[in-house]
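The chain below stands alone and is given in C-alpha cells; this is the form predicted alone.
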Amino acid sequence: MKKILYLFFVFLNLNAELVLEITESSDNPYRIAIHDFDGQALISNEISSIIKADLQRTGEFSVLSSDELLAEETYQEELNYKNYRLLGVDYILKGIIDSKDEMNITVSYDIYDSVKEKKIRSSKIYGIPNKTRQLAHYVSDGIYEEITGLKGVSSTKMLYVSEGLAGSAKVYKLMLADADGMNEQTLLKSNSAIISPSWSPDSKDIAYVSFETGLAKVFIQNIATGSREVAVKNKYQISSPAFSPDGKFLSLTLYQDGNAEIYILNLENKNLTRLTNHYSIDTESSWSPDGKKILFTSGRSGSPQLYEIDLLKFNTKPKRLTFDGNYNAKASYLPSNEGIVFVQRNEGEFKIALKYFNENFSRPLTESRLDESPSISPNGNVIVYAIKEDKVGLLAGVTLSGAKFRLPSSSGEVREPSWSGYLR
C-alpha cells in the first residue's frame, strides 16, 4: 500500500500572502490520468485545472493531463485500460459539467481503477452560485478520499496572523484564505497585536485575542457577517480561547486573581466556571474530540508540561501527560483522539512533537529550532506551524508520514495558523 502523504492546502497564488515551497513529497505517488471535463469550455477548463492543482499539491499524486495521454476520451466513451497501464496510470478521472451559467453548475465525475479495470466511484456535486472554485475543491476531496481512504482538505480554510509595516507603524491582520490561497479576506486589521485564532466546530465563528483595548481580550466573530463581540466583559486579561466540540462553551485563560487559570465560559448565559486552581501558570487549553477532557499547559511541576483534566469526574486532579524534555506546551488532540501534538524544547531547540497515548515517549516531527503554534488538519494527517527563518516568521508544515513544505510570505511575516474544520 502506498504511503499517504497529504501536503495540506498549500498556497500557489502569487498575489496572495503565502507562496508554497514543497521541500519533500512522496517518492511513490499515485499516478492519475485526468481527462478534460466535457462541457462548456471556459468553466470546464477552470474546474479541471483546479482539480489537477489540488491533487498535485498534496505531494501524493502524479497527474497526467489529456495532452499526455495516448488518446482523448469523452465522458461516456468506454475505456481502453491497457493504454493507461502502458503509461503506468493507476487511476483515471473523467467528468462532465452541466452549466447553464455561473450560477448553476453541476459536476458529474467517475473514477476508474486501471489495474482492476472497473469504476470505483461515481459522484455528482451541485455547485454553490458563484463558488466555482469551491465546487472544484469538493471534487478534489472526493477523489483524494476514494483513493487514499482519508478525507481531503482542499475545501477547508485557514486563519493566520500577518504582521507588517505601514510607514513606521506595525499593522496586524487576521487573515482568512481558501485552501489554495485564493479568496483571501482580512477579518481584522489593527495596530495592536492579534494572537491565538481559533475556529468554532461548525467553522462559522472564530475566537481570537486582540490587545486593542489595552488589555488582552477574547473576541468572538462571525465569518459571514463580520459582527463581533467581547467574550467576557471585565477588567482582567483573558487569552487562549478554544471552542468545545459542541460549540456551547469556550475554554480560556483568565488572570482574575493575578494568576493564569483555566476557566470555561458558557456561551449562552456567559457564566464562568473555574477549572484549575494552582499558584503556577495554567494556560493554552484545548478540548478532546469528545468534549470530555481538557488539555492544558502548566508550570506546576517546575517547568511547562502538559496536563489533562477529566471533566466528567468531580474534583479530579489534573493528570500529567508529558515527561520528555523540560518544556512541552501548546498542545492539541489528534481528531482520532489517539494522541496529542505540541511544542517541545529539547537541548535548547523548539520542535513540533507527537505523543500517542499508547506510548510512553514522544516523537519529534520537525527539525527547525524555533517551531511554534501547531495546528492539525481536520483529517488528522498534517500539522501546520510557525517557524523563524533568518529572524522572519513564516509557516511550514509536516505530515505524520514525514512529508514537508514551507509557506513563506510574499510580504511581511506570518504566524499563528489555525485550520478550519470540514466545510461540507
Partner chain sequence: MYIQSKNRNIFYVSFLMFAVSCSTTNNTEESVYNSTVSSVEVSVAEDSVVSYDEKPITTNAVVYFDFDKFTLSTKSIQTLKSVVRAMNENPDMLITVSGHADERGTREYNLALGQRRGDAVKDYLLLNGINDNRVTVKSFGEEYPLVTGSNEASWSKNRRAEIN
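Switch from the form predicted alone to the form predicted together with its partner chain and give that structure.
Partners and other molecules omitted; one chain follows.
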C-alpha cells in the first residue's frame, strides 16, 4: 500500500544553475540501505533523495532504497539483520519525519550495523522553516561521520564566480551555493571580473579580488549584511587574499614594490608585514592548518614553483617544495597537513595534483587539459576545481577515494570554486 507513494516521487528546487552529475565511484563503497522515512510523503521523498545524492557524491557509499530491499524487510519493526547481509548491506538507516507544524520539521534517525547487529547511532535534528535541504544535509553528515569517522561536508557551502551576458554586456557574479550546487544566492553582481574568492575561518566573511575600480583590489565582505570594504587602501594593484586559520590575518599579494610580493595584513590594526622579497613573481599564498607556515608560488627558479615559509623562522630562505615539471602553482595544504594540492603542468596540459610530504613525487588527480583553482573540502576528502569543456568553464570534483563528479552550469560559465569550513 505504501508503495503507491513512489508514483509521487518529486524533486524540488530543480531551478539551480549547477547540476550535479556523478561520473565515477570508488571501488569498495559502504553499502547502506535507506528506508523511506515515516511521515509526510513529499517531505520524506525529498529528504531521502537529497541524502542519497549526498552519500553517493562522496564516492564512498552505495545506497539501496526501499524499493531495492526485500519487500518484507521494508516495514518491519524488528530488523532481520541476516536478510540485509544477504543483500550485502553494511548499514541500515531508518527515520521519522515530524512535520505536524508545516514550518517546523524535525527528523529523528537511527543507524544500524548489520554485522554487529545493533543500533550504532540515534540522532535528532531540529529544522528551521524553508531549510529542508539543509536538514537533509545534516542527516547525510551524521551518517557519514558515524560510518567513516570523518566529519561530513554535505552541509558546507561553496563560493564560485559565474560569467554570463546581459544583452551584450558581461555580467560577473560571486555566488554562494550548497556543496551540492543547489540553493544558489548571489553575493556580488558586477560588470567587472571577480577572482580568488576565499572564506574566513568562521565562514562569516569572504575576501575576493574585484576589478571594479579598473585595478585589481581585495575586498572583504560580510555574507549576512553584505557590507564590504577594501582590505588595503592604496593606489596599487592588490590580489590573492587568504585568511589565517585564526581569522586575525589576511595574506595577500601587493604590487607596490614594482613586483608581486606577499604581505600579511593584521586585520585588527591594519598593519602590513612584508613576507617575500624577490625580483620575480611571488603570489598565491595559503596558510598551513596550524597557521605557522605559508605556501606560495614563486617564479624565482625561472618557472612557477611552490615554496614554503616558516613564519616562526622569519627571514630564513623559503623552502622549495616542487621539482618535477616546469609549472607548479596555486597550492593549498590538506587539512591534515600531510601534503599539498596544486595545479601542475604536464606535457602541455594543466592538471590538479597531490603531493604528500613523505613522498618525493606528485600524483595527478584529474585528466582534462585546463584544470585550475583547486579547493579542498574541510574534511580533506574532496577537491573541487574548475575545468574548461568546449570553451565553457564548469566545476568538477574528485575525492581522495577516487570518485569523480561534475557540477556543470546550465547557464553561462562557472569557475573559481572555494569551499567553506564546517557550518554545523
